[in-house]
Amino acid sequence: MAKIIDGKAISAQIRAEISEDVIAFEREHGFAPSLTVIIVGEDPASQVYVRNKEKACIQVGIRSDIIRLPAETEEAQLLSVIEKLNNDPDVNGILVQLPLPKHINEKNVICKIDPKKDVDAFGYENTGRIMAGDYDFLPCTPAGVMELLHRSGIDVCGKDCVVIGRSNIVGKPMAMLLMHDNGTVTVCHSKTADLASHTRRADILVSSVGKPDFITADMIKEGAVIIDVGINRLENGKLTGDVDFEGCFEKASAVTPVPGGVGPMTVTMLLKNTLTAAKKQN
């Protein structure tokens, strides 16, 4: 029977540590670290994410500012706003909430953010530094996964690790971080032949597919650690992950639930990145 990796409890522990560090930073510098979030348009899910980030900042004492722009905002206008924030010494972290309206090129926007303030770590400079293993910031979801593993006493070194998904936000950096921890990593994706042959030998399996119950018990190894990054909303409104939780629970050694697993860690790592940015800039 699997141990449930409690993302809520681990997240709360890390946030308490961040809160203490923020108090010490403010005592030393006379101001709190600050995060500015830009949201373009009225996407309902994005609005929820931004509110959650604002609440989390308040919880740990980080100053949070939100810039709301209409959906018809031109790319040049958005880039101009980012440029002003890049040059503002009172702004430590900049985050542009994705997705953006279709007429705006996300790559141009992400790469416009000063790498020292790129607390999502999506810009190409920070991406390259992660590849090299010489980084200040990590993308929040993969960083959260690594914290869950470390704080649950799960050693990655020498383990067969399988990552399903190759996105720039989760899959690719996830593979890099597992490799930096001396895991032997296989990245699977939509074109992988015989996916189950890979997943069945994984000591640590990370799924970021976005399909409910995609990973079933017959696809995992006895005693595997299962990290479920997927967040899917069913027709009845219930949130579920990529993993058939009940089916895999008896076979795995540890598993993250959805909700309450990886999700809480993502915003927590954003707070940690913002504090790191403030320290580096001061």
Ligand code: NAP
Given for the second form:
Amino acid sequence: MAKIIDGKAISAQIRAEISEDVIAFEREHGFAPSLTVIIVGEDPASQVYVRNKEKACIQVGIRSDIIRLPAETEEAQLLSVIEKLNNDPDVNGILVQLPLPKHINEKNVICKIDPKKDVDAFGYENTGRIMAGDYDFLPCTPAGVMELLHRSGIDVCGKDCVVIGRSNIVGKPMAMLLMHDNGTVTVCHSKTADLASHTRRADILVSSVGKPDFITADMIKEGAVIIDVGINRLENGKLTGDVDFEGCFEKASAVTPVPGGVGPMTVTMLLKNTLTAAKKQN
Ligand code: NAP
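What I would like now is the form predicted together with the named molecule, since the data block earlier showed the form predicted alone; can you produce it?
Whole complex next, starting from this chain.
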């Protein structure tokens, strides 16, 4: 029977640590770290994510500002807002909520953010630095997964790690971080032949696909650690991950639930990155 990796509890513990650090930072510098989030348009899911980020900032004492721009905003206007924030010493972290409206080039926007303020670590300078293993910021979701593993006493060194998904924001950096931790990493995707032959070898399996019940018990190894990054909204409104939790629970040694696993860690790592940005800039 698996141990449940409680992302909520681990996240609360890290937020308490960040809170103490923020107090110490404020005592030393006379101001708290600050994060500015830009949201373009009215996407309901994005609105919820942005509100959650704001709440989390307030919880740990980070100053939070939200800039709301209409969906018709031109790319040039958005870039000029970012330019102003880049030059504002009062702003330590900048995040542009994705996805952006179709007429705006996402790459131009994320690469416009000053790498020292790029707390999502999606810009190409920070991406390259992760590749080189010389970084200040890590993308929040893969960083959150590594914290879950470390704080649950799961050693990656020498383990067969299989990551399903190769997006720039989850799969690729996830694979890199597991490799930095001396895991032997396989990355699978939609063109992978015989996916189960890979997943059955995994000591640590990370699924970031976005399909409910995608990972079933017959696809995992006895005693595997299963990290479920997927977030799927079912027709009945319930949130679920990629993993058939009930089925895999008996066979795995540890598993993250959805909700309450990786999700809470993502915002927590954003808080950590904002604090790091403020420290580096001061
Ligand atoms: P994405 O860009 O859509 O990537 C999905 C990946 O899954 C792609 O690499 C795709 O392969 C692969 N895939 C799709 N079907 C597959 C199949 N049948 N077999 C093997 N691989 C398959 O999504 P993402 O942004 O990485 O996010 C992935 C999931 O994580 C989503 O559910 C998202 O909501 C969730 N997420 C959660 C958090 C969190 O905080 N917990 C944060 C971010 C994302 P190809 O590259 O070949 O298309």
